[in-house]
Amino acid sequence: MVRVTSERVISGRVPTGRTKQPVTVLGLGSMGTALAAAFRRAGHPTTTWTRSHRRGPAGTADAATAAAAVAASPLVAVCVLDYQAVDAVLAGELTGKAVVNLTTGTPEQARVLAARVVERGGEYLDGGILVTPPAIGSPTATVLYSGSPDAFQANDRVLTALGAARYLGADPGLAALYDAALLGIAYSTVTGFLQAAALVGREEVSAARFLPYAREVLATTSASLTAVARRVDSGEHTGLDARLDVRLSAVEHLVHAGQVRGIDTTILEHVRALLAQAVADGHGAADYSAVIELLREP
C-alpha cells in the first residue's frame, strides 16, 4: 500500500506535454460549476452531469446520466446538496473509480459514505473546500482531503487544479471535521466584526473607518493562538496575559456599551456567561484558555 504523510500539502500544476487524466464532476451548482471549469482550465478532459440537465462550462462534455458520467473518468468529483444525494448519484458499480466528495457534511456522514463507496469497489476521499466558488483554481484556494491514501497519492496532482491539496489522513471524517471547525472560526469572526461595526456605527463611525483597527486586533489575536493551543493541549492554563476574572469585568463593560446603544448583545452575553461559570468553577486566576473546559463539557 502507498503511504501518504499526514497533512501533506501538494501545490503546482501537472506537467505539460502529456495527456491529462479525465475527470468527471457530478453537480453543477455554483461550486460544482467552478470545479468543472477549474479542471478544464488545467487541461483535464472533463465530463459533467447534473440532475437539472444544466450544461457544464465551455469545453466540458455533458453526460446524459449520472452513470454515464461516472463511467467516463477514473476520478469522479461530487458536489451536490447533501450526502444522501451523493449516495443516490453514485448508485452502481464503482470499481476502479476514485470518488472525491466535495459536498458539505458531517464526519459521521463521510465515514458511512466511504464504507458504501468501498463496498461498491471504489476508493473514497472526502473534501472540505476553504474558499468560495470564484476562488477555485486560484493561488489562494485550499482544499482539505481525507480518506484513502492510495486515492490521494494517485490523484494529488490532478486535484491541484482546484487549489493547494492538503491531505489530513486516512480517516475519511477528518476533512469534514476540520471544515466544520474552521467554518466555526470564520462565522464567529465575521459576526464579531458585524457586532463591532453596529456598535461604532451608533456613534457615526463607518465600518470602513473602523476596519484597520479591527485588522490590528485580529492580527494580535492570531499571534496569541500558539500559546493558547499549548495551554489547551497541556491543560495548564497559566502564563497569564490577564486573569479570567479581570476579563469577565471587561466583558461586562462590553455588554453594557452595546445595550446602551441598542444593539444585539447576545454573543457577548454568551461570552459573559462562559467566563462567569469558569470563574465560579475556580478558574478566576487562570488564562482565557480555561474556557475550553466548559466547551468540552457543556
Given for the second form:
2 protein chains.
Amino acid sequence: MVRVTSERVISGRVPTGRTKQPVTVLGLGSMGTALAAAFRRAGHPTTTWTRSHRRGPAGTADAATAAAAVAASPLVAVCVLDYQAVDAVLAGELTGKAVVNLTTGTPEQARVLAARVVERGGEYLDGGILVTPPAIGSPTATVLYSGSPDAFQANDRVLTALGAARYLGADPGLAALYDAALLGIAYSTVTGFLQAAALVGREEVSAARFLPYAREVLATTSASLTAVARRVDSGEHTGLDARLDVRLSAVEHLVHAGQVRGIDTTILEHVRALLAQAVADGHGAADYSAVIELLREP
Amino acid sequence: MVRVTSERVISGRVPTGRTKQPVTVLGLGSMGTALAAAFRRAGHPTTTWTRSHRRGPAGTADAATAAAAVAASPLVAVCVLDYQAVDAVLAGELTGKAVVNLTTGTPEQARVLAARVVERGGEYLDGGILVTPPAIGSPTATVLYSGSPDAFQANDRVLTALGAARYLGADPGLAALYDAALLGIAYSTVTGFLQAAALVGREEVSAARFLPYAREVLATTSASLTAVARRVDSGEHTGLDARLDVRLSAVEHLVHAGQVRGIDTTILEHVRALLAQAVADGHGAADYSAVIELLREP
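Would you mind giving the form predicted together with a further copy of the same chain, to go alongside the form predicted alone above?
Time for the whole complex; same chain goes first.
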C-alpha cells in the first residue's frame, strides 16, 4: 500500500525485509573487512569467515567454516587473495545462492568461475571495485558488476551499501575487463603526476604548489577524451588538434627536461617511441589518437 | 570618471588605449597563426612575420623583415620552431620591447634566452601554452608565464586574448618547467586511456561506451592527488590507502589481461617494475606515492 501526502510519498510496506537481508562475506583482508563493515553499517546481518580465523568487524558473526558462512545468507560476497582461493571457499553446494565475487582477477578467470558457480546451482556476479578499502561505503565508491542479470536485480539495493552499483552486462568477464582498463588509466595518471612532481621538485617547486595546475590539466585532458574516443571508434584520426610530428618535437623536450635532471622518463620515452613509429609509418599529420593502432599491435 | 547607477558600474574611460595595444607575432606555424588570430579578434593591431613569407591571418599586417615586425609593437610574441630560430628572429635591438616567447623548449633554454633579451635592452617573459592551437583564445585555454614581473603586469590584459594568463614567478625557466611537467601528465593520461580503449576494444566494447567510466575514474584520481601531493612533500608515504604489496598483485593482473590480448603493456610493466622494486626495498606497507623515490633516482 502506498499512501501519498502533500509532502512526500511514503511506502506502506515496511522495507525491513529488503534492507535487512543477511549477507555473508568470505575473506577478511583489508578489502573484505571494509566490505563486511559497510554491509553491517547498512543494517544487514553479516556473517564473516576467513581462512586465518581472524575476527570479523564488530557486529558481524564469525562462522566456523566457509560452508557454514555460505549457508547463513542468500548473498555471498567473496574477496580473497586470488581465484584459486575463491574456488576453495566455494567448494560446496550453492543452490539458491547469489555469489558476488569481488576478488581481483582477469576476465578469463571470472568466466571460468561463473560457469562453476552455475554448475553448483548458484547465480554469479563478478564485481570490480574502483576504490581502495577506506572509501568502501562512501559516496565516492563505485563498484562495477557483470554476470547474472537476475542476481543483480535481486541484490542491487543491498550492494549499494558498498557504493554506487553499476551493471555492465551478462558476460561475467566485463567487470574485470573494465576494472583492468580503469585501473590502468588510474596508474598511468598517478605515475604521470609523480613523474611531474619529481621534475618540478628538482627546481624546489613543491607538489602542493604544482597540484592545482596538474588538476586543471587533468580536467582539460578528461574533457578532450570525448574527441579521442570518437576518433578511436571511427578510425579517423584527423582533426583540428596538434599533428603527431609537431607533438614528437615537443615530447623530445619533455624527455630532455627529465633526463638532464636525472629523473625517470620511462613513460615519456614510450610516448616518444609511439610518436616516432607513427610518424615513420606515415601518420605525421594525424592526431595523437592514431597511436592506438600501435598499442593494439605492439 | 566612473559613474555608478543602480544597475551597474560603467567606466567613463574609453578602454581603447589598453585593449588596442599593438602586438607583433613572429612565426606563423599552426600555433603562431592561432596566436595572431586571437590577438586580432581581441582588437589588437597585429603585425606578423614568418620566415617562409606565408601570409598572416586576415586583418594582420605582414612585415617585410623580422626587424620591421619587432619595431612595429611594444609587445613581441614569438612562436617558432625552436630556440635557435628564436635567437635568429630576435637578432636586433630590443630596447623598450617586452618579448613573450611561446616557443616550446626547456627551462635551460628559456633562462639563456632571457639573459640575451635583457642584454639587448628588452624584458623577457617565457610562456607555456597548455592547449593545442584550435583552443587558443577560448575559455579553456591557459597560458603559464614566468620571467619579468614588470613585463607581465604591463601586458597581462593583452595576453588574456590568448587565454587565462597565470604568472609563476621571476625565474624565466618556470613556465617551461611546469609546461614539461603538465604535458607529461597529459600524455601519461591520454596514453593510459588509449591503452585501456585497446584492452576493452578486444572484447567489442567501444571507446564511447567505456568513456564515462574512464572520466569518472579520472575525476576520482584527480581528487586523490591532494593526498598524494601531501605524501610527496612530507616524505611520509603511509596512509589508509592500499599497500604496495597488495597493489603489486593487482597490477600483475592488469599486465596479464593486456598481454593475453596482445596489446601494448609498456606503462603497466613500468608500474609493476616500480612496485616490485619498492617492495624489494622494504616499502611493501607504504602507499603508492612512495614510488616517487624511484622516479627521482632511477
